[in-house]
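The chain below stands alone and is given in C-alpha cells; this is the form predicted on its own.
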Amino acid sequence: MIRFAVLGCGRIGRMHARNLARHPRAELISVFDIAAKAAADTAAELGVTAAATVEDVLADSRVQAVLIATSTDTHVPLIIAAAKAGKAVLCEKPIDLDLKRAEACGAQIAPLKTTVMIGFNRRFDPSFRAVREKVLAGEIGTLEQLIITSRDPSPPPIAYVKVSGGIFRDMTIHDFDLARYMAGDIESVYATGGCLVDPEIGAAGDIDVAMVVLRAKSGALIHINNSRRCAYGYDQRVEAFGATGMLQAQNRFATSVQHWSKAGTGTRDTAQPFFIERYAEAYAAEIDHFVESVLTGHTPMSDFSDGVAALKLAEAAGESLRSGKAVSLG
C-alpha cells in the first residue's frame, strides 16, 4: 500500500485523485491546490485532508508519493521538494517548458534515489501498447514507418496557449515520447506548421496545425500529424507499418454502433470527446504500473529522461520549425 498527496486539483489533477482514492494498493491521504476551493471540494467528494499549503503536504511522514498536476512552471520546484523530502514522484508532462531547467533537476535530483514517474499515459493505452508489443514481437517485420495522428476537438483559450510553450511542447510532446516508445531514440527532426484553426493563436506566436517527420536511429521514419480542431471529436490513431504487415489503432467510440442508411454508410458516433474520456483505461494503467514501481523498486516505463528526451524533440521541432531545415541530434 503507497499513500499519496496529490498536488493540484484541476480537471486532470482531481481525475488522478478518484483514479487514486479507488486504486486498491494506494491509499489518498490529501490534496492541495493553490485554489482553496477547488482542494476543499476535491477532499470533501474523496473524504480526504485538503492541506493549506505543499509545506504541509511533504512533511506529512504518511505520504510516500506526491502526484504532480499542477501548472508546467511549478513541475521543477515541486519534483525537487518532493524528493528532497522522501517521497516518490508521479508528475504530469512536461517537465518544464526550458529544456536546461529540466536537465539540471535531474542532475538535482537524481542522487536522491527516489522513483520519478512522467505522465505519458498514451505508453499505457491499450490499444498503442498491443501495437508496440507487437512490433517488438515481429509481426509486421522490421518497423519501416510509423504514423501517429493527434487531433484536438477545439483550441485551447487563449490565455492557456500563450503560457503552454506552443503546441510542440503542449501537444506535440505526448507523439514524441510514443515515437520514442514505439520506434526507440531518434536522430533527426523535421517540422512543418501553421495557422489555419484560430488566428489568435497565430497572434499569441503559436501555430495551431502541425507535420513533423522523425528518422528513428533504426532508419525507421515517423509521421506526426496535429491539429487544434476536429469536428469529429479527439482523434487519435496509430499506424504501423513494416516489411511483413501493418498495424492499426483506431479511434475510441462511445458505442460500437454503426448506422446503414441512404445518408451514409457505416455512419459511427463522433470520437471520444476529449482526453480524460479517451484515455481513462490508460490513466488507471498509468497509476497502477507508477504503484507497481514504486513497491518493487523498479524503474518506470516512462522515467525522468524519457520526459527529458521528448522536451528535447520538442526544442529540436521548434528549431526546425523556424529554420525550415531537419535538426540532428547527433
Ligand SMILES: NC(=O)c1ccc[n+]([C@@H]2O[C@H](COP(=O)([O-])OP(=O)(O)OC[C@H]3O[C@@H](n4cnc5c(N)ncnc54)[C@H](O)[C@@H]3O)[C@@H](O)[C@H]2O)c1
Contents of the next structure:
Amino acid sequence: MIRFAVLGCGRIGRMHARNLARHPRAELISVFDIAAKAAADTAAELGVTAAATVEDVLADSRVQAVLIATSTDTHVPLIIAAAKAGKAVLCEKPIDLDLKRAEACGAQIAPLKTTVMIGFNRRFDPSFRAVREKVLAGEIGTLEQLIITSRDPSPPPIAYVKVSGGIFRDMTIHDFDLARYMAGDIESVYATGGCLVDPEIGAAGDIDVAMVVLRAKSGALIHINNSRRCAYGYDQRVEAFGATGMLQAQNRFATSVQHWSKAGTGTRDTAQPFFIERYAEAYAAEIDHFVESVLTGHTPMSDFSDGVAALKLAEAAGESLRSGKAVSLG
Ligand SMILES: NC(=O)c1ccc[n+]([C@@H]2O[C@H](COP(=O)([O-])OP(=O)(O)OC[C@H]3O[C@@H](n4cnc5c(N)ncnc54)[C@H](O)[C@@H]3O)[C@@H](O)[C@H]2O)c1
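Switch from the form predicted on its own to the form predicted in complex with the named molecule and give that structure.
Shown next: the complete complex, the earlier chain at its head.
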C-alpha cells in the first residue's frame, strides 16, 4: 500500500485523484491546488484532506508519493521539493518547457535515489503495448516503418496554447515517447507544420498541424501525424510495418455497434471524445506500474531519462521546423 498526495486538481489531476482513491494498493491522503476551490471540490468528492500549502503536503510523514499534475512550468520545482522531502514522484508530461532546466533537475534529484516516473500514459495502453510486444517478439520481422497518428478533437483554449511550450512539447511529446518505446533510440528528426485550424494559434506563435519524420538508430523510419482538430473524435492509431507483416492498433469506440442501412454500411460511433475516455485503462495501468515500482524499488518503465529524451526530440523538431532541415541527434 502506498499513501499519495495529488498536486494540481485540474483536468488530469482530478482524474488521477479519482483513480488513486479507488486503487487497491493506494491510499489518497490529501490534494493541493493553488486554486483553493479546485482542491476543496476534489477533496470533498473523494473524502480526503485539502491541504493548505504544498509545504504541508511534503511535511506530512504519512505521504509516501506525490502525483504532480500541475501546470507544466511548475513541475521542476515541485519534483525537486518532493524528492528532497523523500517522496516518490509520478509527474505528468512534459518535465518542463526547457530541456536545460529538465536536465539540471535530473542532476539535482539523481543522488536522492527516489523513484521518479513521467506520465507517458500511452505506454500503458493495452493495444499499443501489444504492438510493441509483437514487434519485439519478431512477429513482423525487422521493424522498418512506424506510423503514429495523433489528432486532438479540437484545439485547447488559447490561454493554454500560450503557456504550453508549443505543439511539439505539449502534444507531440507523447508521440516522441511512443516512437522511442516502439523503435528505440532516435538519430534524426525532420519536422514540418503549419497553422490550418485556428489563426489565433498562429498569432500565439504556435502551429496546429504537424508532420514529423524520425529515423531510429535501428534504421526504422517513423512518421508522426498531428492535428489540433479532428471532426470524428480523438484519432489515435499506430501502424508498425515490418519485413514479414504489419500490425495496426485502431481507434477505440464507445460501443462496438455497427449500423448498416441505405445511408451506409458498417458505420459506427465517432472515435472516443478525448484522452480521459480513450486512455482510461492506460491511466489506471500507469498508476499500477508506479505503485509496483515504488514497492519493489524497480526503475519505472517511463522514468526521468525518458522524459528528458522526449523533450530533446521536441526541441529538435522545433529547430527543424525553423530551419527546414533535418536535425541529427548524434
Ligand atoms: N498525460 C496526459 O494525457 C495529459 C493530459 C492532459 C494534461 N497533461 C499534463 O498535465 C498537466 C496539467 O494539465 P491539465 O490539462 O490538467 O491543466 P489544468 O490547467 O486543467 O490544471 C492544472 C491545475 O494545476 C493548478 N496549479 C498550477 N500551479 C500550481 C502549483 N504551483 N501548485 C498547485 N497547483 C497548481 C492549477 O490551479 C490547475 O487547477 C500539464 O503538465 C499537462 O501537460 C497530461
